[in-house]
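In structure tokens, the next block holds one chain alone, the form predicted on its own.
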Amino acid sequence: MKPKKVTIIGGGIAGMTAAWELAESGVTVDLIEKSGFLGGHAIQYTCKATSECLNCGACSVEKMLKNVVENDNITVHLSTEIEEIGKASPFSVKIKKSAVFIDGAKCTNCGICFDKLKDTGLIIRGYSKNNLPLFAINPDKLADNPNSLKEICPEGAIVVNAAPAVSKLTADAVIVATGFTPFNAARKGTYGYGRFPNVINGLDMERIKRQNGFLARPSDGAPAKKIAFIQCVGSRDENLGNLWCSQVCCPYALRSAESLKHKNPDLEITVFYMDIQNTGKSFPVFYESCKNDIRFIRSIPVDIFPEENGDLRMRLFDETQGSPEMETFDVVVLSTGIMPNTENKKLSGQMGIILDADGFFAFADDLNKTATAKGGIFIAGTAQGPKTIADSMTQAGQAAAGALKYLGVTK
């Protein structure tokens, strides 16, 4: 009897959790991924451990992404997108590959085109050593620099087509994957976001410390003395019709906090929140821990003004002093909330699956939120809502789960 095949769209966490779930099951995967990298965002993230491990799930991403590239029955499609999709199993699955990439087959992740490329951005390194290949190629830069991937790979990895390749897959079902987007903090105008150098996020902070080792000021590459995080940004905002709580925000922050003060112990570090959102059995406990390291503000912050020496200058209230002052940062980093996928909206139209109010994927059964109303087709991670790694894995094995349930596989 052939192998049940499954199309995966996504090969973020949630993406390939489901597709190590079901290979291990002995069932075909193709999983679509439109970046040149697995992972997502999570892959991203550095290890937040202090002298303990803080349980922030980067670990569990590197595994993860170890086991996919190591698994004969996923084919991993690197670069592509969803071009087309039936509404109904056996599903047709048409495919559309970037006119340029990278042909992990042939890449030995040299470097050489990074190197001769760096200035441009035209090539991109990929944030583990599990990502096959290392190196992707920009989008975005492509326009500008037309000719300079000509000859550049000495092992001839690089691949430009005049025009995008289109192929077509079939799948028994379909597992949409395809995670979330980050808020643009630039639409938070008075936080400067984009214009003062020192305004970063927290994927700025991840690479900021991934390249350097700790957390440099943009602006001058000095160490970070005086740190504000805000949370909520672009979450819980009614002006913005963006209601929901990202919920990994909070103790994404706090154990970002925790991780810089334990390598830097004379750091300063301040948290303004609106409130602290519990998440876990054991974060109270973590949250009161972090109150001896760390100054918490009950107080979103609305202005923020930048000084000739590229600091930060911040009208705040302090309700432990109970008036309004201005305060001075070397850097502000923003927690910035789980947006839909801008792809949602073209995908729900195309396999016949609704949207919930706020743009995510919506479940049709409250006992199992991986079921849609679509026989064959099921959800997972944050393509249905805002969770953490740890509930994305889960709900991933559990659309797995329902996805060989619906083929007739057992384990």
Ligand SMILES: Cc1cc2nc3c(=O)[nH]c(=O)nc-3n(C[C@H](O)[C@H](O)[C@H](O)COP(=O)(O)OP(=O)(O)OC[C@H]3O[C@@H](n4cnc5c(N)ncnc54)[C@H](O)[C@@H]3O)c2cc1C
Second form
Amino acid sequence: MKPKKVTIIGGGIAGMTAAWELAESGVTVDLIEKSGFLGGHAIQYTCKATSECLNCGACSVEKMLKNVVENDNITVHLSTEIEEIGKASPFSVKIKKSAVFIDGAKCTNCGICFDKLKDTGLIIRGYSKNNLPLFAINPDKLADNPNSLKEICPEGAIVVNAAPAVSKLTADAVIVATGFTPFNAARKGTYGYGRFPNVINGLDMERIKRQNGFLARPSDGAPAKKIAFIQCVGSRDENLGNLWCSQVCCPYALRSAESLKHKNPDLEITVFYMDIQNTGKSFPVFYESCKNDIRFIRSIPVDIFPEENGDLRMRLFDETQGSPEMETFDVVVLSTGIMPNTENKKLSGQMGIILDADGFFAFADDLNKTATAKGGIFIAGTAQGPKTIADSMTQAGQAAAGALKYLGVTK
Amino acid sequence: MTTDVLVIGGGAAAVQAANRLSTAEYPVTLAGPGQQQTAGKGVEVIAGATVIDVTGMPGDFTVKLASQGKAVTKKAGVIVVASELAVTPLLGAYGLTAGETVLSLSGFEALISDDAKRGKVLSGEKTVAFLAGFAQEGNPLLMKRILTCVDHLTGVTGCTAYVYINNIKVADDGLERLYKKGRDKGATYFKLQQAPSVSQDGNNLSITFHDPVLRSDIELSPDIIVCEESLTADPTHPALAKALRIDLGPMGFLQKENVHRLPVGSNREGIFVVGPGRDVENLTKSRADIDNMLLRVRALIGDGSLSVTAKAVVDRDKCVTCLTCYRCCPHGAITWDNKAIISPVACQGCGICASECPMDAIQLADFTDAEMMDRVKAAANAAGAPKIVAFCCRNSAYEAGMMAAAFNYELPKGLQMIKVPCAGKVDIQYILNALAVVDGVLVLACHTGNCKSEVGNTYAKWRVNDAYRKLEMVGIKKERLVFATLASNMAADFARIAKDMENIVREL
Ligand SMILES: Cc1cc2nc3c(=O)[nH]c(=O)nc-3n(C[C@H](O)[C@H](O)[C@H](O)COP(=O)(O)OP(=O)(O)OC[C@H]3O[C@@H](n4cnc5c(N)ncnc54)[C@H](O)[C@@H]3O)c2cc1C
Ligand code: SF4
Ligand code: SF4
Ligand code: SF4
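Return the structure block for the form predicted together with this ligand; the form predicted on its own was the one displayed.
Expanding to the full complex; the earlier chain stays at the top.
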């Protein structure tokens, strides 16, 4: 029997897990990733352990990335998007590879391009050593620097074509794992994100911690000493029409806070929240230790005011105190959440599958959220709705199992 | 070997698991408490069963069960645990006793799904108060049930719902929406940090709390109080864990939070845990687990043959059957006849047994003692000074170290990494030999709770402590040996630890 083929759209943890599970079952996988790197958002995160692992799942992403790049049944298409997709299985899939990209077969990961073009931001570096090639072109900066890519790579690995190359694949089944778009914190204007350097979002915090091993203040690189987390930024927000809990921002904020505090016990951390969500089955125990280390205030600040030295002033209202007070922090982390991928509309049109009221991909079976109304198309991970790395992986396994059954590989 | 699967459990998740496996053409036995009437045709049911003992290895387990006073023995290639949640009313925690007007959540759910009773109890503009989140933290599963009750109530003319709650657990699909819907339809939520004071005097009920903003007490006399209940692990789990020789996780569930076990693994190959066996899960999540379990079962015993290469091998001439290895193997991979036997299927190749065996009777493919000593020697002869050897677990520190190098973090010139399958493979002899030929030694393991072999990091730490005692006796400075834990994504910390070591040995 000819091996079955599956196309997976999106190379985040959900897409990678589904790809690996299918590949392990002898299915040939095309993994289509729009950006220059596999791993999605979660490959940017760092370990949140204290004296013990807090089970954040970030290292599972590292491990899965390694599994995927080492698996011969998976063909990875980086800097590639779906142009068109057929109506029924076997699906004909037209893919479009960006005109400008770094050829993994030629790149030696020397980093010369990255160093030479540092000031332009045109070359970006991957997050993991298993992001291969380790460098990619930043499409957002391409228009500003049309000629700077020429002859910069001694290996000739930087390909500059006149137009994107379109090619055709076939797929017996498709898994949509296109993930989420993080909430754009600048939409909450009064927090000054993008204007005040020391107001950062969750993703910034993850990257800074990963790079430095501690939380460095963006304005001066000094280790943060007094940190505020503001929860539910963009999530659970009636005014924005975002009627969902992002499910991951309480866990990441609490775990990060605990790990920062473990490395620097003098750190003062305050968490502003509406409701604290669970981290896992040992949450009751974990939450108690958080309460010892962190000040929790059940109210969400409205404004942030900058000070000259980069500090940030907030009016805080502690309901156990009864009256508001001003306090300054040297870093404010906005716990931004999981929004539907901004491309979901387009993808849903291409795929012929519908979105739910919130803009995530709708599932067709309450008992199996990877099933869509269309035979042969499955969804997995945050494309379906907010969820953790662990849950994205479980769902990806379920989507893979669903595809195997659909393909007749299993009963 | 056998492709028979034994599913342990009595509820919906177990039945689903058994049916799914049976559809996939595995011969399935479902054993557990209760009757399992809904199990599919192909499923053999052993009702009212308890697991007494499990012997053998994946592909060939022998399970002794007790069922209705009789002993039953089953062969199974794979074992799947799918227990149910235990539901306990928490009325007592609020000083309440069950009655006509005081109900547990299950009681109230039963009431509103019974047409006759519902009409009677809810007629006449009833005020219903819910209490949740004070006797326990709660979870989205329970929250959904409360929100659904509130939604129902707000649809009954004249009825009002009040919810006294601490953290609203909305971290699941659709719950925030349901929460808003209830409020829009008139339900009132009092979010409190401390439980309100509740009194029950016959059918007279009252709930009072202090509002810090209004600086006053707020009292309500509801007609009905509905009280939260706890959803906890099956109380038979500790005994089951013992019989199956698997680790008991937090809160009595049968899976540790170690990410290496996700989604459905236990510490023993061939024994899987799904649904409420591993966490507070509803049927949708259980179904996702079951599909993942199917992938793992297929990978393990899929076509009825197991082809594995041995990772650890016992030299039967050296083995004195002291069974040190049997006791220390975290994956339950060792049995014995007159000598120790390692199951190649169950063995995960961590090497803990090899390092613990007092006779050096166990060797690991790719990591024999001779090879390891050669690597230490090679490290000592490599260029760069001061010379530092880092024993790095391949799951964490080795990855972090490679990452630090790839990302040009500053590393000591004389640093040599030696990859080990698990920090538990770092024999004290390796440490001492290394210290004899290099300036500094790092033993780098996974964080506590993240070791793939659960206790490899603990063994490594013990051996380092042991080495400290020995160093003291021969007068070698203990600062030259450092133990630390890392995750694979901690390149920055790897570099810092290595540089710190370099600075220390420079100073000495
Ligand atoms: C700040 C922050 C911190 C977090 N911390 C944690 C944590 O500690 N623990 C935890 O469990 N969870 C955490 N999460 C949640 C975690 O990020 C998600 O669970 C996880 O990233 C979901 O993976 P995914 O594959 O579904 O989506 P993504 O990570 O979004 O990956 C989707 C991939 O698809 C690609 N893609 C998108 N559109 C297309 C297209 N049209 N064609 C081709 N490719 C496309 C994207 O480029 C991306 O690579 C955090 C989330 C945030 C925002
Ligand atoms: S805290 Fe997260 S990244 Fe660190 S070891 Fe644990 S799961 Fe891995
Ligand atoms: S997880 Fe926490 S911070 Fe995130 S939306 Fe939910 S309640 Fe808010
Ligand atoms: S190597 Fe590890 S898993 Fe294998 S038998 Fe020894 S202790 Fe058990």
